[in-house]
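Coming up is one lone chain in structure tokens, specifically the form predicted alone.
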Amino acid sequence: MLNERKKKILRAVVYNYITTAIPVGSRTVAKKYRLHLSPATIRNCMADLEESGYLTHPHTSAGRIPTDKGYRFYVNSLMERADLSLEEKIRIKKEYSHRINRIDQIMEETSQVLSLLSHYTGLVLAPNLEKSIFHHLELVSLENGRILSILITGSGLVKNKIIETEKILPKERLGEILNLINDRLSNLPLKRIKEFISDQLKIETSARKIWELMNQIFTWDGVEELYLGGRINILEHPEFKDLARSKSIFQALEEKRLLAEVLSKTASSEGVRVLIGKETRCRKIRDLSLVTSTYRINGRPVGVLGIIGPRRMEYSKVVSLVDFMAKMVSKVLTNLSHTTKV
């Protein structure tokens, strides 16, 4: 357990390093933070903090920088959240004031707003199809027996897919299938529909071809769509000026499946969650931190949004921003779900 003196010094080191990206020395802490302690006393405390794993130093003559453990203690015990300004809140609300009636537009807009206000990279994981409610389906005949399937959920999520069939289906037959699906399955959870179709395929019936077609329509790859805003922002921070390091980080951000998996693991968390460095349990982004929150539709958790940036992240502001955006997106999507349903 840290005493009050060491807590104040750790807070000063973390805050100063976040704002300057320069290793912090004892004289800097003594001059800037009015702790009424001598540089020698501060230096001894910093040495103790390093020995305990809260601080480290890049090389022998340099000042100290926080470790993941130091950042974690700061976020959990020392940080004071910086509320968004009234101007920032008005700006966010204005972004959603014009009518947006497609969920992909909302996801894209949200990732850009998160990036713009944080100066890091905004991420939004679209609602999980498994947890979505089926609203209706559209089928369009294409060439060579192919069919364009347009699946629309109760939240407004649209999933397009090309279906291959063994033979060309007449428009009348396609219309019958479409009416059957929309009449019988509307407002059912997609997961339940998939299970029902799977059960029907186990039974040999004259309608087997229809069930096989429906199985293709309601089967997807299981990876939710991930929206990224401001990827280039991360490369503007001084710790990523090294070409090899920046290339590695940028490649990691391009791997949407990897990022989606990391985000998915935070979906069941309540409130805002902060993952620092190695806490992401992903080697490719161990030099980054991730701040996330779940957004909801009618109170039901459906997706995750957040911000990814350097471990030297302005956590006090980012936590408030992510929290506010999650509540705003939840409100927008809930309103959209009410207008989508018939």
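Definition used throughout: the rigid core is the maximal C-alpha set that superposes within 1.5 Å between two forms. Numbering follows the first chain given and starts at 1. Predicted model only: the values in this text are computed from it and were never measured. First, how it differs from the form predicted together with the DNA.
- Taking 2 Å as the criterion, residue 201 counts as shifted between these two forms: its C-alpha moves by at least this amount when the rigid core is aligned.
- Residue 246 shows a C-alpha shift below 2 Å between these two forms [criterion: core-superposed Cα displacement of 2 Å].
- In the core-superposed comparison between these two forms, residue 271 has its Cα shifted by less than 2 Å.
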Second form
Protein chains: 2
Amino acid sequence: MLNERKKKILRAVVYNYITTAIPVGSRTVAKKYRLHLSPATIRNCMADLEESGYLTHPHTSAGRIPTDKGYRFYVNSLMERADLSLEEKIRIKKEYSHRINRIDQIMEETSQVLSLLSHYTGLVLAPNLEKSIFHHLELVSLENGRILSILITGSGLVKNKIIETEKILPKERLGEILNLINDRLSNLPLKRIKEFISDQLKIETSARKIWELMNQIFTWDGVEELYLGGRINILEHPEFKDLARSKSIFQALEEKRLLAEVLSKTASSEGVRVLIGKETRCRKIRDLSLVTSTYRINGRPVGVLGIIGPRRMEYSKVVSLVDFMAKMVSKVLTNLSHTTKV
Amino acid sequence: MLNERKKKILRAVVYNYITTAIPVGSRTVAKKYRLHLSPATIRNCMADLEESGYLTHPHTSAGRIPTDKGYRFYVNSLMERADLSLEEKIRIKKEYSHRINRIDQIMEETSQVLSLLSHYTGLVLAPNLEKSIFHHLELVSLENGRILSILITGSGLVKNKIIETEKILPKERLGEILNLINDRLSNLPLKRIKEFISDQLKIETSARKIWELMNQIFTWDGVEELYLGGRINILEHPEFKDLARSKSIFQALEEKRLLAEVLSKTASSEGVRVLIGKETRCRKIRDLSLVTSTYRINGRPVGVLGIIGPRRMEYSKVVSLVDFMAKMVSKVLTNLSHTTKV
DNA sequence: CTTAGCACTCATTGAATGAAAGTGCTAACA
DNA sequence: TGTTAGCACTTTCATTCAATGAGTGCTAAG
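Let me have the form predicted together with the DNA next, following on from the form predicted alone.
After this comes the whole thing, all chains and molecules, with the earlier chain placed first.
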């Protein structure tokens, strides 16, 4: 375990590196952070911290920079949370005060706000359909047996897709099915409906075609949408002044499927979650950090939002921001959701 | 007007610069393009071309590079169209052969294909709603007088938005209106419907509330969606190795509204359109070129697709690609559209 | 245990240098 | 008169070299 002095020095190094982006030397620590110690003493301490894996050297004659372990300790034990300023809070609230026309607009704007206030890249993973409540279905028959299926969730999210059927169903029959679905299944979790249909598909043999159609309607495999805001912010930070590096980062950010996967893994935990560098368990973004939180509708976790940026990130600020935003979005979505009264 | 020799030299310079990205000297031209002229003669000619504004110097002792005017002349009069290879055509067709689940998926994929085959950034401006045919409307009443309005166009495009009404309409009344709209207005151009409503709003005084609701339902101001594919490709090209520059380009590409505007301006003309550098009439992308074409549904122009990249662009290839893709998308969308039989 | 002092190590910077590439001009040539 | 060879001049680019300076590790004294 680290003694008080080492903690103080580690904290000074991490903090200084986060704010300045240049490796921190013993002299700097001695001068800036009134520890009443000489540079030499601090040097000894820093050497110890390096030995225990909290700090590294870029090269022999440079100052120290934190390792993933160093950042982790800082985030867990050393940093104090930097609350948002009143202005920032007002600014955020203002963004959500105007009329909302579409749910996906909320996601889009949230990712923008996250990036704007953090100067990193904002992420919003749209509500997971599996976890959503079924509200309403519309079927519009197109030609050639194609059916346009439009599903509306309890939170007002609208998803549509085209279903191809072999046999053209008469319009009245389609209407019947539709009415049945809307009357019987409304306000049930989509997951439950899906399971129910799977079960029926195993048992039923008579109205098989209908159940297969139902199955298609309620199957939405992995089309979870990810909204990214402020990708360019990546370029603002000195660690990516090297083009080759930032190129690979951009490539990773283009791969929404990849990011969505990493994000959805963090969905389970309570509160704000921080993943530092290699902790993301994903090679392509191993030089980045992720700060995420779950947003909820009526207390049920449905999606994830957060920020992605360099490992050298202002964690204290970002954690507060992400926390606040998750609560904000939860409130907005819950307000909009009409299942409140159920 | 340029004589034959000058044309040949201009063409050689532009072509060589497009393929190599390094300023072209007289020696290079003499060697590579069997013009049977000495470097000195070519130098004289190039000096003339510079005087007439087709070429410039980055600095005194560098080779020549084309100006916007030079590129323009090349595109209009000198280049020969490079048709797509059979493999490329097959590859494109393959992309559209699998099942299509959503219309916006077509847009998304098209932008990807455009970027993949050109190594520049692909653009697709979604079908303009004004120019679309109305097919079907759904209204789902949420709580607090909110109505979720879902509009389906003839091409299967689904747009949704939430409408806030002061007075809560009884469900039956809403159903009546809905039926009326779907029975009477189906297959009419949205633009015509919009005009009709505007007229009624001026005349009618009795059922004013209803007409105002109708107006809200059919008003979709400027939410034209722009799909971008392969933004990172910008970084591949040497002219953007400078970070500051590529940053401003990325910023411009983030501004979808701006791009959408530039694109929609090109919608009018027939065939493939090329805008070079300043011709885009937009400061932020004055170092880029745009190659666009209109795609159609049943022969009616509805949207624009194309490519954006550095001025030093392989116009001959890109023009062919954009042309082919526009035809491809037109075919796919027309096939999908069910107004064929009307 | 703390600190001053010192030798040592690298990264960074800036100046100097020398190709390389290319031009413009002049004068000779066909 | 148009074309070409030759040459002086520019400018960029890569390389080398030394100076600079920030920072370390170690040792010995306080």
